[in-house]
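For reference, the chain that follows is the form predicted on its own, supplied as structure tokens.
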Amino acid sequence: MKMLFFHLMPYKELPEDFRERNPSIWVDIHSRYFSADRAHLMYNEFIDELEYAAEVGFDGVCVNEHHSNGYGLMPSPNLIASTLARQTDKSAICIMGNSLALYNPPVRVAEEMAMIDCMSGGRVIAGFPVGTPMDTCYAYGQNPSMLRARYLEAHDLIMRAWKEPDTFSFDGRFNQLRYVNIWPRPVQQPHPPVWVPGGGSVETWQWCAELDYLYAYLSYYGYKAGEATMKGFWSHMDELGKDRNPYRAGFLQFVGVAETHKEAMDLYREPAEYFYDRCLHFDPRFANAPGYKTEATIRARVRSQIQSGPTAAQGTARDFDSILDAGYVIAGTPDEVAERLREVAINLNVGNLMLLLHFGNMSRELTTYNTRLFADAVMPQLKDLFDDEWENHWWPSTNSVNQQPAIQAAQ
């Protein structure tokens, strides 16, 4: 079992009446709520928390890309990943990921990820999301009906740039380049492992199977809501003749750990309610741009977390008791959390768990406490899961080339 520390970097100081006074935290959130001085402190705390997770033994640290919103302050995950490449030495750096259709030209992704792979000594995981409609179609103005075509062409260009040793020309529908010759090139050959974040698209499942990529379901609504999607994924893998290697999949789960059950209930109530009341408050009109969903997905009646999310977030699961009942957050003692996560991993058949141990307006002190307790008392109970039967082919092939922290190596 691989366990990765995932960070959204949410803005932590939205007012209590944010939901009542604003239609959405995404796309058209007003700049009056943002303080650069406060964000300066938040960014440094967030980076410290990621570095601490690597220090206490998480297999990987995850960063991601979002735009024009207050729930994820990472428009460029590569910037954060580059700092982690210098300040960590063993954990995989999971860039989850770069929304490929937004880069012009996409070789920028190939260059930057290769650069970070070199800086880290071969620890990069390359995440290639299509991107949410809010980020891609509304914040960045992409035509939703062309988004997937742009994404696929960008992917093909990036992979060829990583693999092709000679300078080549690329003449695509959206990208025309006379000379493609990226420098630097990744440590991992022919390329870093590819993870594809998804929300339930049938085409994404099939594409991951064809190219042997990992499918990562980043659900903010927990294991109960994610069960149908993951069962659909594995059913599709069966139809395509793929094995049920659990390392073929990843899943995201909110977790809060404390010494006692009562302490967990007391500590994580406020940050959970902050996240589900304010951070996931977005206007449904931004959730499903016409042409964004493919015909096959519509015919299969697959509802993504984005499509169903606004309804769920505005319903009953905004108070902590309901959040726990719905499975959005798993909270309790180390033994309680470990038991539940083991059930989740086996039931969903996922060998890569991404843990959100910072959520909402959680303080640095509480995040550190949650992270340390998880690493010390939960992680050891899960590490052996699946390892005796399956091999993880979707993990960095080279770890810590210099076998010591980058900063020490540079001194």
The other form holds:
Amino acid sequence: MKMLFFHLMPYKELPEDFRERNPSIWVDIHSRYFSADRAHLMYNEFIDELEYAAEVGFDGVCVNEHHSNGYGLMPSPNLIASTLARQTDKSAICIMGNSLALYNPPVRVAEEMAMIDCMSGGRVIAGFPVGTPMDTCYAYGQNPSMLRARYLEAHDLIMRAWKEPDTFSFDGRFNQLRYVNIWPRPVQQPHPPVWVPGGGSVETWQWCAELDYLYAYLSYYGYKAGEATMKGFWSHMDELGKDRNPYRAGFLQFVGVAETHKEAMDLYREPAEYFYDRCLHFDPRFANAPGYKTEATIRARVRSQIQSGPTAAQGTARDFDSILDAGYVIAGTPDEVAERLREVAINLNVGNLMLLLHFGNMSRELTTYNTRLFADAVMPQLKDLFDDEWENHWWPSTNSVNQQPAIQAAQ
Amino acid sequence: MSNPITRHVQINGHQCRIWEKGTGEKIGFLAGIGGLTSWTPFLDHLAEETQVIVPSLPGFPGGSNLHTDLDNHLDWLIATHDLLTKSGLKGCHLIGASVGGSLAADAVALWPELAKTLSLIAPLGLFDENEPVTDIYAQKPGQIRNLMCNSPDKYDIATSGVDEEDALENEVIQQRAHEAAARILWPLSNTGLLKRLHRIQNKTLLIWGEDDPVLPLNYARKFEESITGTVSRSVISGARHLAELDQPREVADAVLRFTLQNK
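Please supply the corresponding structure for the form predicted in complex with the partner chain (the preceding block corresponds to the form predicted on its own).
Following is the full complex, with the preceding chain placed first.
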């Protein structure tokens, strides 16, 4: 099984009464809460934490894209990914991802990911999210009625830009380019593995199956709430005649590890409550951009995470005991965490666990402790899961991942 | 209130529903946010003295999925032109409400012969930073009906209930109508109409709900200042954005007075 360290980069100093005094952490969060001086420290701390995760043996480090968001300080994940390309040498760099419809022209995504793939020696995982309505439609003004069509066309353009050796013209519905010819080209040929984070839309499942892309369910509501979506995903794969290779899927889970159970309860209470109380505070006004949810999804009554998030938020667990009960966070000793994650991986049939080992206002010291303990005492218990049964077709190829040390040695 | 006759026309290979009722001077109506799933008292009042023709815009109830083929404003205006023409409304009186008002004004600006007179009920299409149009797409669930009507149940009756047995299908139809409007108006409701308004030489009636929480009354002044033809204004008390649903008799009377004076 692959285990990736995922960082949201939340702003860590929102006031205690943030929820009471503000309608949302997203889209219209007020700038008075933001201190650039403090953010200077946070960014460097967060990057250190990602680098540390790579150092202690995580298979990959994950960055993602949010806009106008107090719990996600990465409007440009590629900036962080590029520094990780320099400061890490083995971990995959999972850019999870670039919201394709936001880039004009989308060739920019092909170029930047190819740059990072070259810089890292072929370690990029290319995440292609549609993006949430808050990020894409409200913060970036994209028309929700055209978002998916733009996304799909951007995807086609990027894949052609990576694969076609010759300069070509692209005559799309939304993009017309006379000359497409990216320099640089990705190390990984024909292209880096493509992961598609989604919220549970039927079309996304179908599309991933058709193109053989990895589907990642990035839920903040943990393994219990995610079960229905993942089971839906696998049923859909069955219907489409796809195998149940667990590496076809990824899943996000908050995790806190400590030497003793009591210590875990003591250590992770505050950061978990910070996240679920102050950070997971969406205004339902921004949840339903018309056209964002497809008619097929409405009909299938599959609610996307963003759609269900604010609704659920009214009943979202915000105190630590309820957070644990609901399964949003898995916390405990290494053995307890390993046992629970094993159950999650098997039950949800996911071969790629994206682990939020930093969450909320967690300090650098606690993040380091959590990361180290996970790598030392949890990871070894899970590493071999699925490996004897399934091949991972959705991972940077071994040859390219290991190029960086070779490159350095040659210098 | 009896039901209208229903027929269909083909626009770009898609069916669009046309409702008709009454006899006399032809008068067309392009509905506002949410479209129409049922014949309304406003239309019925008009049909007492005129032949009312109500084409459904692409994506709105009865208007098929054509909206997903319309990628830019020119596409929308051509579809509107073709819809009005095929409905038999070319050169007739034209009413447009809200998003329908925006398209009606724009289509007439491009093709002046399309309408004899123009009645615009709180037409969208303009944006003023100092007095922004309310963001109808960033509303809490269930809030839009309160923006549209003083009596929100009137909005519900007009825009839902195609099939009482199938709540899900009704939800799909309403979502599609909102998507179609968003496709035209996202994100600010500014379609660039302001720079084309001067081309409208038709006599124009502006109708505004006095309590419209979506479009401030000051926007009426911009229409008055920019339209070349004679413009009159009627403010309807006890009405919000879709004044024709809130106060059907008052709005119908204002429109009938205006159109019948300008036959």
